[in-house]
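As a starting point, one isolated chain is supplied in C-alpha cells, in the form predicted on its own.
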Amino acid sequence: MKIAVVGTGYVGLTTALLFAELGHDVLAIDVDEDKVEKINKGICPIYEPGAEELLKKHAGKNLRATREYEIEDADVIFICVGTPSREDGSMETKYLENAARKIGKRLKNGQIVAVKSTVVPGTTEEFVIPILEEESSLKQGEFGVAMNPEFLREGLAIHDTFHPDRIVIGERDKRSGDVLESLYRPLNAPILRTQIKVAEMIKYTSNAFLAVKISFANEIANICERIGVDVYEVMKGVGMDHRISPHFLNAGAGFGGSCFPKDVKALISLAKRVGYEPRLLEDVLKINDYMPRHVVELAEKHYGPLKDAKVSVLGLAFKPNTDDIRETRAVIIVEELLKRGARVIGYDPKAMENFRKLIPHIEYADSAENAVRSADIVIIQADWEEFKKLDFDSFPSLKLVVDGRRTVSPKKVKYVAIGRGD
C-alpha cells in the first residue's frame, strides 16, 4: 500500500519505519525542512534506540519525507501531529487544523484519512471530519475515517511499535477498520475494533491510568519515609499480585514526557467541561509536581543549607534513553536549588543540548565523571546506565547522593532515596 504519515515526531517518525519495515511505500510529511533533510539522508531527528538503523535501511527507497502534502496517491494517511497543553489544561487543536486542512484540499474519494495523534473524546467525528469534509467538499463515507491510538514508551518505542500489546481501531465505518486491521496484521497482536469516541478515550484512560499508578506509589513513598520503610520493599509484595502487577509502582522524582503531564491535564479539562470535578485526576498531578521539590528538601535534610554548595543534577531528560526535556523534572529540581542559592551543574548523555536551550545559566558538564568531582551533592534525576557504572565512594568532595530514582547504592558516601525511610 501507499501511507503518508503527517508529523514526524516519536509517533509519526515509528509508525512510517514500521511501515516501511512491513514492506509499504511511505511518505513522510512535516513542516520543518530540517527533519526531512535529515529523514531522507538516513539521519534520526531524535533520539531513539533502533530508530536510526531502520531509517539508513528504507530512505530513499520505500520511504521519503517532505514538506508538501502529496497525499494525491496515498491509500491511508495517518495524522501524528502533536496536540500539547494549551495553559488551561486544554488540548491545543491547531496543528490538528492545520493538517486536517491541507490534507482535505487534497483528499481524494476512497482514501482513509486515520487520527494517530492523541485527541479528546469526540475530536475526530466533531472536528476533524467536518474539517475534511468542508475542504475536500467530500462525505464522510466517501472518504474513511478511523482513529489509531498509539501506545509507545519513549527510549522503546521502536520495540512497542514493533510488538505492541494491542491495536485499537476506532472506525466510523467498517471499510477503514478493515484496511487498518490489515495493515496491523503482520504484527500478530491483538486487534480491537471499535467507536472512534471509544478509541480516543482508550488512550486517555491508559495513559491517566499509569500516571495514577506513579503517584500512587510516590504517595507511599512519602508515607513510608515517615515510618522508617522501604516503598520499594512495600511495592516489591504489592506488585505480586497479578490483580495489580509492578509495572509503574517505582517511587520516584515523578513523571514527565509529552504524554502523561498533558493527557492527564486534557482529561481533566474534558471532565470539567462535561461537569464533573476529577479529583482524583487533580491530586495525580499535585503529587508530581511536589515530588522534584521533595527531592530538593532531602539534599537539604540530609547535607544542610544549600547556598553555595556544587550540586549535580544527573539525568537532563525526563527519562533515560530519550533526548526528550518535555516535561522533565529535572527543571523543577534545577529552578528550585537555584532558588536556595546552590551552584548547579548538570549532565546528560543525550539531552543535555535541549536543555541548555531551556536553562542556559548553569554549568554544564562534559561526562558524568567531570560533573560528580568537584560536586558537594549529586542529585540523580533519571536512571542512564551511565550512572550505574560510576563509584561514587571514589569522589573525596561528595558528601551526599540523592537518589531520584534508585540507580545506585554507594558504600561510603552518604545515601538517600525518595520513600526508603531513612
Second form
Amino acid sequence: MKIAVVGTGYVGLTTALLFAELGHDVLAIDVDEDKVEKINKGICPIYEPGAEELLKKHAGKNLRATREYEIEDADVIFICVGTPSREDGSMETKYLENAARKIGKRLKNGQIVAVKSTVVPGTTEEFVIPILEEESSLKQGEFGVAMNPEFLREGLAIHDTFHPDRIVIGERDKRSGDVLESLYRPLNAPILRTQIKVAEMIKYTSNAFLAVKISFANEIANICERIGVDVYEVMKGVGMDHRISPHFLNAGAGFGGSCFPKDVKALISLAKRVGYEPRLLEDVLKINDYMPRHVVELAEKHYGPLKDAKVSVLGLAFKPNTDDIRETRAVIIVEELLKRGARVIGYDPKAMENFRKLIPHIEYADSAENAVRSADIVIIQADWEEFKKLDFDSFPSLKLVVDGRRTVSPKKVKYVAIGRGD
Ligand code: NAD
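Now show me the form predicted together with ligand NAD; what you just gave was the form predicted on its own.
Below: every chain and molecule of the assembly, starting with the one above.
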C-alpha cells in the first residue's frame, strides 16, 4: 500500500518505519526542513534506539521524506503532528488544523485519513472531518476517516510499535477500519475496533491511569518516609497482586515527557468544559509537581544549605534512552537548586544539547564521571544504565547522592532516596 505520514516526530517517524519495514511505500511529510533532509540521508533526527538502523535500511528505497503534501497516491494518510498543551492546559490544535487543511486541499475520493495524534474526544469528528470536508469539497464517506491512537513509550518506541499490546481503531466507515486492520494484521496484536470518540478517550484514559499510578506511588512514598518504611519494599508486595501489577509503581522524581503531563491537563480541561471537576486528576498533577521539589528538599535536609554547593544533576531527559526534554523533572530540580544558590552541573548521555537550549546558564560536564568528580552532591533524575556503572564511592569530594529513581546503591558515600524515610 502507499502510506503518507504527516509529522515525523517520535510517533510519525516510528510509524513511517513500521510501515516501511512491513513493505509499504511510505512518504513522510514534515514542515521541518532539517528533519526531512536528515531522514532522506538515513540520519535519525531523534534519538530512539533501533530507529537509525531501520531508517538506513529504508531511506531512499521505500521511505522518502518531503516538505510537500504529495499525498495524491496515498491510500492512507496518518496525521502524527504534535498536540501540545496551551497555557490553560487545553489541547493546542494549530498543528492539527494546519495538517488537516493541507491534506484536505489535495484529498481525493477513496483516500483514508487516520488521526494518530493524541486528540481530545470529539476532535476527529467535530474538528478534523469538517476541515477535510471544507478544504476538499468532499463528504466524509467519500473519503474515509479513522482514529488510531498510539501507545508507544519513548526510548522503546521501535519495540513498542512492532510489538504493541493492542491496536485501537476508531472508525465511522467500515472500509477505513478494514484497511487499517489489514495494515496492522502482520503484527499479530489484539485489534480493538470501536467508535472514533471511544478510541480518542481510550488514549487519554490510558495515560491518565498510568499518571495516577505514578502519583499514587509517590503519595504512598511520602507517607512511607514519615513512618520509616521503604516504599519500594511496599510496592514489591503490592505489585504482586495481578489486579494491580508491578508496573508504574516506582516512586521518584515524578513523570515528565511529552504525553502524561499534557494529556492529564487536556483531560482536566475537557472535564471542566463539560461541567465536571476532576479532583483526582488535579491532585495527580499537584503530587507530580511536588516530587522534584522534594528531591531538592532531601538534598538540603541531608547536606545543609545548598548555597555554593556543587550539585551535579545526572539525567536531563525526562527519562532514560531518549533525548526528549519535554516536561522533564530536571528543569524543576535545576531551578530549585539555582534558587538556593547552588552551582549546578548537568549531564545527560543524549539530551544535553536540547537541555542546554532551555537552560544555558549552568555548567555541563562532558561525561558522567566528570560530572560526579567535581560535585559535592549528585542528584539522579533519570536512570540511564551508564549511571549504574559509576563507582560513587571512588570520588573523594562527593558527600551525598540523592537518587530520584532508585538507580544506584553506593556503599560508603551518603545515599538518600525518595520514600525510604532517610
Ligand atoms: P513531535 O513534536 O516529536 O513531532 C511532531 C512533528 O510534526 C514535528 O516533526 C513537526 O515538525 C511536525 N509538524 C508540525 N506541524 C506539521 C504540519 N502541519 N505538517 C507536517 N508536519 C508538521 O511529536 P510526537 O512526540 O511524535 O507526538 C505526536 C503526537 O503523538 C502527539 O499528539 C502526541 O501526544 C502523540 N503521542 C506521542 C507519544 C510520544 O511518546 N512522543 C506517544 C503516543 C502518542
